[in-house]
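The chain below stands alone, shown as structure tokens; this is the form predicted on its own.
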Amino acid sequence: MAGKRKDSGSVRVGDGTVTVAGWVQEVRNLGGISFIVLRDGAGEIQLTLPKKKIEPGLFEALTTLHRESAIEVTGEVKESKQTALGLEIIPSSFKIHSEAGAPLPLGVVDKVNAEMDTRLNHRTLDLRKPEARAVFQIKGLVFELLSEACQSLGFVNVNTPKLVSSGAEGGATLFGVDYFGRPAYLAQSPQLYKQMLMATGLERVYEIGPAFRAEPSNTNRHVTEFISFDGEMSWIESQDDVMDAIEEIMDHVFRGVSERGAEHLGALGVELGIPSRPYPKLTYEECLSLVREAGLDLADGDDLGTEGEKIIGDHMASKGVDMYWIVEYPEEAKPFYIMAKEGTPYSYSFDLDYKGQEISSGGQREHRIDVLEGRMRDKGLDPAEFDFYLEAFRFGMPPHGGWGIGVERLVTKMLGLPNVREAILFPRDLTRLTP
């Protein structure tokens, strides 16, 4: 706190005197002295109150407040070996802007851990704990630097509606809203309209926004409304164009976190390794038979599942691989937009997966109109349904693939968290509509 930031919201300095301002973390009362650690943002500082020295309205005052009470306090700084910052302040005045109720809902720096619906239905104070501060520290962090990759790379930022008259990929993880008195339904991707805007000249595009899915599935790793970090390029030879791309962005995202963000990796106890490339490639029957070796009973065109895939990350962590892909899923398992690969019951697709975690998928993509509309029958979709999207590839649509990565599970899984709940600052999933 003061030491670290001079003039600013919280710490202000005068002649001999400085004025802080904090939440009081805690109180000690010992007889003829008592001591008050205040804390902001940047971390802490003691108050010493030796009784003798203080005004008596002012030591009770103070020595009665509640903690996570919102003060500001006006005193003398003296050096101090006792406490982190070598120095202490000896309060003369204070202001109180805001006094905390009591007992507390939740303690911010109480040894015992709370449940995690405690710290989510109490999330304002759950976040003046410097570690889960450190975590959105770090996401936001990782925003910057996924918008730096990509615009090395020539990428420009769009945004996409998030209120659209039909999902990206059918069925029913749709969030319906009456528009006007038509239906309409929260995005659950950009990516018919990223594809569309493969048709107009901006050859790669990316977003970072929104979207929503109506899945009623509660686990650590599953939301409904989470933060997609979406790209698409157009020209491509093949989805290894797309891949390598990917590999720039991440590798430039792992690198920029552990060195710019090693003090915030620092307070979560992190230490941030940075994969290899490139990263290996693993194909979809490659990924069957070694999750069939290891007794998972998975038929030809089975999704691999939380299990299959931390079979897979368990045989590339003996390996000493973090980050790898999985290619050439089945044509039959991927939506209609995936490009068949002919001749084979496989796709032109990919996983990326990070310790055993999905956490991005994507790959080229039919640009052929007759052969996308043909696809979109066979998966039971209507193309007259898709009009709007299918107007961009009537007037030459080059070829094209792209991405979608959640940013939260990537977060969490870098991090180490054990829900990706803990990513997200205001979560919501099959129970959860507040705070």
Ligand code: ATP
Given for the second form:
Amino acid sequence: MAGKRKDSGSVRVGDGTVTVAGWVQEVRNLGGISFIVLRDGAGEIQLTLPKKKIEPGLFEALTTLHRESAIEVTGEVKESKQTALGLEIIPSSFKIHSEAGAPLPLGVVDKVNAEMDTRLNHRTLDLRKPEARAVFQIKGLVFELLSEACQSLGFVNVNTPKLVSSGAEGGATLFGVDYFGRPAYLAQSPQLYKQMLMATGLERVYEIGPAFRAEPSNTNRHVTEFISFDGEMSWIESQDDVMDAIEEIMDHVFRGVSERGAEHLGALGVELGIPSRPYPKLTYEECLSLVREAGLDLADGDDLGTEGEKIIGDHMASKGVDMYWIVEYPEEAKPFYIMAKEGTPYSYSFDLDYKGQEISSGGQREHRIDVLEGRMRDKGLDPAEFDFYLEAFRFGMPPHGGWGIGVERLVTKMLGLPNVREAILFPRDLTRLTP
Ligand code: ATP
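For comparison with the form predicted on its own, produce the structure of the form predicted together with this ligand.
Let us now look at the entire complex, which starts with that chain.
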């Protein structure tokens, strides 16, 4: 706090005095002397109140304040060997900006860990904990690093509509919206629009924006609104071009977080390992065998599922690998826009898994309109409903491919958090729509 930040919003240095603003974290009354710990976003400072030296009204008002009240205090700064900062303030005047109600629904510095639901219900108090805020400082840094990496690889930052007339990831998880009397949906991903941009000469695009899934599953990795980091690139030779780009981007993110986020990683007690490159590749079939050997009864073409992904994650961890690709998914298990591997039951697709969880999926897209329309029909979709999308394929569509990465899943796994909700300020799920 003071000492770290001079003349910032919460610290003002005057002539022999200093004014500090913050929340009353703790009041300790020891008879002849009282101590108050004042905290702001940057740290803590001690106010020391020797009863005999402080004006009685001021002493009484400060020492009876409720915890977490927002106040401002002006006083003399003294050196002190007893405090972590090596400083203390002897108050001479104060202002109460806003007194906190009592009792607090959630302790900010209590040792007892509150339930996640209690924390999320009282999120603004929860975020007063430095370790809760550190997650979002790291997440903010991840966004910065993703953009830096994309821009250095020639990707253009774009935004696509979030109010859409059709989905790309399957009807079951679409949120319906009444759009002036017409049915519309919240976009599950930028899939269709980022592909359409491949027909424009914006050769490489990326988007960081919200994606909405009406996921009825109550798991620690599914929410109904998350931030998707999407990329799409044209004139590719194969999906390897896409996977190379992702590896470059991920490497920049991991290195950047570990260097520029060191302070926040420290607050969380996280030692971040940088996944070694190239990320190893497993085929879907190899994964299926591993999962079956571990006793999970999966049919050909089944999604590996949470348990399957964890089995593969443990297997890879035993080889010292955190980040790896799963390639060659069966064509049947993939959406219509993924290119099938002709003459085989497989597709040009990949998932990127990190520590036993899928964080990304992508692949080469089908750019030949006749084949694309055929795939739509095979999957029970009516091409007429996707006419706006198909138009982009009618007048010369380059070969292209791309990915979607769930940013919160990435951050959750990087920081070893138990639930994706902890990496979202105000998460939305089956039951949670407030705060
Ligand atoms: P899963 O099988 O784990 O439900 P998915 O196959 O539906 O994921 P995609 O449609 O491929 O996921 O979305 C791309 C990425 O978006 C995923 O790898 C994941 O990181 C993220 N993602 C997808 N659904 C969710 C969700 N409900 N909550 C948080 N992140 C999600």
